[in-house]
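The chain below stands alone and is given as structure tokens, in the form predicted alone.
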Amino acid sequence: MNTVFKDELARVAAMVGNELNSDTFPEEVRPSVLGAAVRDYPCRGGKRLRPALVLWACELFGGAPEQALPAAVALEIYHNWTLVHDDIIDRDDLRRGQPTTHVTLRQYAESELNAPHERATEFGESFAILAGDVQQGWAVERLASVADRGVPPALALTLVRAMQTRLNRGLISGEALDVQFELLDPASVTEEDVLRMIDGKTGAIMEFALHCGAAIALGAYEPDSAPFRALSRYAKSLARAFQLQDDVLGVFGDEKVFGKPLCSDFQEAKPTLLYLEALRRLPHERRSELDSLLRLPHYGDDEVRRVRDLLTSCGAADAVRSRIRELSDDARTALQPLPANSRRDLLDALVATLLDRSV
């Protein structure tokens, strides 16, 4: 990470972090555990890429970056109600190294309220539900609190219904393919199918991040126009080089590094590209073999090994890491025909921060 892109992010979380530390929202939701929730995930900090993206897009197009600052929290906020329920969703117990929101409650409702555990944990994923659907409204109301930073109010409503439509329908549709998934023969799904998911659950909201930077800056949200098409180009490349080099992380990547246990996408039985990828070069006899090491109970070094050498030796990973090249390449040709400046340089740099990584 070079250090202008280092000094610039922690520049857009020091901003979100005051703008959302200081945000009376949640004081008025009851009870008062509840708005503790609703704050919880928001305020735990993290890399803030996503508002990053909006204020570099903002700026990029010569715009004020205070007047983009409430859209750039609302899609902090935005994105982190998605995480809410998508812990419910896999049953995730941490979240950045800290209990997960239902946990939390779960926690609560044995400790303060004598539920059995059962109960309590019903109790912690009714009330995650609705921290959930609280951070959306609560995003809502940032993002046409634009308006009070002088933005038109016109714009303001036509962004407020953009991420209510398009952003919304986008996102969870992604989530929705991806948990039906796991329901389905991973073999009977396709790349167009995994695709179509990363282009929801990942790519929407870096995508709308962007268009609503953008349009702040040019007084205008113009989906079809040529800068906002080069931006969404951009965001599709860029989300969908980052899911794949997860998928790649997530098998060949440090577990110790990683955060979570490797080949967990094999246990979960997801048809990742590198799954895919490798049953289409795999001869049969492999292609079975391949088969017999989904859903495991528990993935050791043996196991770990043999996906390794499967994946490997059929030059399925080598495949996938040429394409995470491919798009890593079409993301920064995307940038290209918008102002040169130090915040198409900052996004070009995004591309090599993202995929460079271990974690």
The other form holds:
There are 2 protein chains.
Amino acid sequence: MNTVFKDELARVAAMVGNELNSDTFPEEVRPSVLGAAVRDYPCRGGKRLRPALVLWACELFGGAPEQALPAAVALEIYHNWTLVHDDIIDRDDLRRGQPTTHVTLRQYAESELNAPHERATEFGESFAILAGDVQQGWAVERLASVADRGVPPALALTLVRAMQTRLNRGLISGEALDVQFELLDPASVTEEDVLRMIDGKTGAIMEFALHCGAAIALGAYEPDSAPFRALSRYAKSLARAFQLQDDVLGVFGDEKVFGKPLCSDFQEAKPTLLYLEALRRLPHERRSELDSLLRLPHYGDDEVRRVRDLLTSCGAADAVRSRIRELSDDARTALQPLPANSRRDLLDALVATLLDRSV
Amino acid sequence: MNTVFKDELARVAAMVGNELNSDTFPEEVRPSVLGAAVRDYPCRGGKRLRPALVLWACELFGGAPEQALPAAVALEIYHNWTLVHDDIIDRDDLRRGQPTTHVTLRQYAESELNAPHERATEFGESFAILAGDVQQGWAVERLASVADRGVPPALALTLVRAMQTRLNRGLISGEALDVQFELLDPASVTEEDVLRMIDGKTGAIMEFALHCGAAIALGAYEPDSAPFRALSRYAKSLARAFQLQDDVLGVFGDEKVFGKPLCSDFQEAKPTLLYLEALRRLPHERRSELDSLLRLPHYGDDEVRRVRDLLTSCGAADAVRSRIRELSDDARTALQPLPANSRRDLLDALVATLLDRSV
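Go ahead and give the structure of the form predicted together with another copy of the chain, now that the form predicted alone is out.
Every component of the complex follows; first up is the chain already shown.
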């Protein structure tokens, strides 16, 4: 199964890569360095998970993947414009092993326009804001272009409206909640808030990708109908399981495999569900121990072991692990009423694959 | 005429204000402070010039303004999301006499979340980026909603695609060129570059507003047909005349009426057409005089007089003034082939009104 899954995902990645590389949209952007920034992230590759969800959901209901391909590309561009803006907001320097958009543009200003560092930094951030703004336009145009592949214009219009309301607000609200958490005492954040953040930041685009594919196959976008609700439940549970797994791996994982320093959520005092679970389980007098492990300047072997011990001894780690299993099971159960075919098998396999991070 | 014009513009402003105030789109944005920021600029009022262009172009061709009203609102929101992002980029503190979006959000972080100044500033900019991102989604949704008022879905879809390609790229390319000018030697910028910046930053949205209204009335979006080309020519000449007038008023105007310190373009070393005209006219040995008037720390009466004398004595001021007259005449001439009715009269009156800044 895993080989089939990997092959299918690679096939999607190749199709989407071809479409993006030959798309002329960014060429009419001025100056040309901004056009290059618009093309950059979408063409860097990556798993192409969201396009896969569009295409598999379309085929799941017997639709033609050629019709859904522009929607698959649109979702990849949509995901990427939010990354360009998130990277400015989070002041990240690297994305998929290469400089982030605002860093690339800062370097351009320094080397090509001889700008001093501070002005080049401002230029990089300004142009990266504008690059994301153009990419949002590009994503809308690509989704609308399903009408050029035989999708009825009324349905294409409905999908565009859903993308610019349900998806746009969901995704950006999720990002905004995450930004706001940074200014709050993590102990004051409720589990409900954290779940709303995850549902928006990770779940909304998975849901919309699946809905797009299904709508194109079925000829109608009906988010309240049984098949769409099954896909929504799958997306929500999968996204939550994925995020909880991320929390656990961030403390208990292998730094080399995980790709980020261990305990970075504790360093940033993020209200993860793992942290909130520990807070709930610890007796009042031991909570200060948990708080003393937040915002440390450095997490060496010793500090990581202390965090691990505390999360394990109070039962929070096991509780979150069992919740991940429940959510994974729920995602797979959600698929049951859907047509039993090879595409449903791929969505089923995605649950396990996404959780071992072998993709 | 001027009274009719003012009354008609006020009528548009009232209609658009009502629509925006009762629009529930921002209410589903989380956290609610972000939703409030999304609603803020569009509901601050202003001239509502772009909505007027939509509605007048629609009525010019006998269309029903009720059908075009969502498009008019969409253009106002579109204009405003670009202002939210421009204000971050330009580090402006005030917009229509009130704090800009990122400043309002910084103040929220300071007063409600007790954030120290630097973190509050980052929060303000981050949330303002996200507010503009949601507003772009809102604008697309509003334009698409013309389909709820009897506009055929295929036409609504075509208008959305035009907004997210021609308008999006034109407008943002114009803003990007303007940002890039700040890092260039103004003498190295060509007049062609400056015109491209103006056509994008000011002209593109005027053109698209007129095209939207015309397309809804005529039942088709045909940018290469005679009436659409007439509207394009009108928009381009009007936008250029307006911008040149801005350059002249920035040096020769009355600071209290103009609302900005005199000679701020010279202080920022902006390559305005007025500056480039002077550069072209001055003999080589007098150019250093012009350069010595750029980037001064302060422009008092003495400095302003020196700038004025230099621009007047070399003939640049008169040359630009006569160009403004030519462009105004061209904008009015462009209207000639269009239906002769009261709406064409309003577009004609707009040329004079916009240039004396009585609106």
